[in-house]
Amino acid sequence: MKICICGKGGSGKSTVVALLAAELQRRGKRVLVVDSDESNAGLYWMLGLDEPPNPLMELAGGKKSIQRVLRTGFTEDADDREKSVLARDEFRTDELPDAYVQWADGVGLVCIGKIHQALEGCACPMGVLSREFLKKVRTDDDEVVVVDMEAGVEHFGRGVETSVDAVMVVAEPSLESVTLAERIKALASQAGARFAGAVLNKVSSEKIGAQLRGALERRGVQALSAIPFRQEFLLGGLEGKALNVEPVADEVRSFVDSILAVAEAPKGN
């Protein structure tokens, strides 16, 4: 199973991705985070690891090495989803080198690639990668990969979620995050991906939560679940501390079960 979390950059993806993969953990899965932000650095922190792996970037030779690939596509009038840029056609999550890799509790990481210096150019490759990635990984039926995607909407642009089996998005208190969360549901549709929902994040009081709840539904997004607003988040992201999920276990119970519910539906449906 592959669900994708999306949002717009600053609602908090990767604190989502984290307290989702603790509790599918609990729930006794295995499970894969993808990072397929290019700029936030904080997810393996949330997890509880102490270091990021290896970008699978250098796995596949290089930003440099794909966007060979991906120029040679042009010349070629070819589209992009032709070009291959991972050598195996199909590998299972307890196949990746080690050092691509990082495990704790039963919840690995994998890093698709950072923008490190000024003037590196695009982040295009990033996005053909993990398209690439997320389609030739398998998983089992205890598996489950998670994927923190990049803020905006580009990735739909790429296919990226054509591999997928549910997209959710991150929503906080403000018209752009409703409004993106309407346009993410309509690429997702497009793409032929299952839309879950929205899950709502930083929310401050009961009002607020209502008052979001309610624009995104009058947008047709349903709401699964608030999280609310978290002094101890804020500080532990501050510090480099792993999320403590206990404090807000019920809520995001809550979002797992809707999203599971979406997810392992019979295709079709």
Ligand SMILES: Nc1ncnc2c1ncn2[C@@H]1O[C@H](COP(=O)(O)OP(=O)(O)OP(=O)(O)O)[C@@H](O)[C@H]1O
Contents of the next structure:
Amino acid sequence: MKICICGKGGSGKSTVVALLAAELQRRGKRVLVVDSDESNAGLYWMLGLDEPPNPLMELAGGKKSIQRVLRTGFTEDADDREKSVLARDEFRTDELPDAYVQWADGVGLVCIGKIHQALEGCACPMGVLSREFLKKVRTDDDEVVVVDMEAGVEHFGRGVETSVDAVMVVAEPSLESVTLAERIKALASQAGARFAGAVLNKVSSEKIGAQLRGALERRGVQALSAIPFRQEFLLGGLEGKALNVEPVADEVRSFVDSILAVAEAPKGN
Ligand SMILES: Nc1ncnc2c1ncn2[C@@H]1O[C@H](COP(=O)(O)OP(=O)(O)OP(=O)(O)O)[C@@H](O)[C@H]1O
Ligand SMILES: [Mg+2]
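Condition change, the form predicted on its own to the form predicted in complex with the ligand:
In what comes next, the whole complex appears, and the chain from above leads the way.
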């Protein structure tokens, strides 16, 4: 199963991805998190990893060769079995070379790529690699791929969602976030992915939660559970600490039930 987490910049996508991964792991799933956001550096510590994996963009030979490599395969490196993983029609998560995936307690992390230098060029090759990776990676019944998507909606234009089972949005209490959730719902259905609704995040009072829920539902976006604003999440992010699910365990279980129900529903529903 493949699940994408989308939303506005800073709304809490990476936080929700880490909470989702922890809950899926608790339910006995093997989870592979894909950091598809080249400007997002903190996911590895949120997941409790000591360091990030090498970016897949390096495995693919860098931005310039990515289009050619994905089209023709690694013909020049045919004897290099590690590199040839990405050129296959499909691969399993445990076939990824060790340096490109970090595992801790049944949760793994893969990073598509990062911007390292000024004027390096646009993010399109990363979108291509994200899309191809998601298309080719095979998941068994007990396995879930969770994508921490870049902010906004450009990735829909690059077709990143075409092979995912469900898209979920993170919505914080702002009109920008709510209108973006509405757009993402429409774009997900155009991409052929099922839309699981919006998790509310950074909800600092019941009143704010009710208003955010109402604003989403008036736009036809199903509101899932609400993650409260937690000071320790903010402090943990400042200190680079792993995320602790315990204080929000009930809210996380609730949205995970919802997203699994949507992602596991028979195709055509
Ligand atoms: N429920 C919450 N309570 C308090 N702080 C939160 C909560 N959720 C997220 N944050 C904080 O908000 C900031 C942004 O969160 P996060 O990095 O998860 O967002 P994002 O959508 O992934 O951002 P980006 O678009 O930059 O990737 C972080 O400092 C994080 O610690
Ligand atoms: Mg992020």
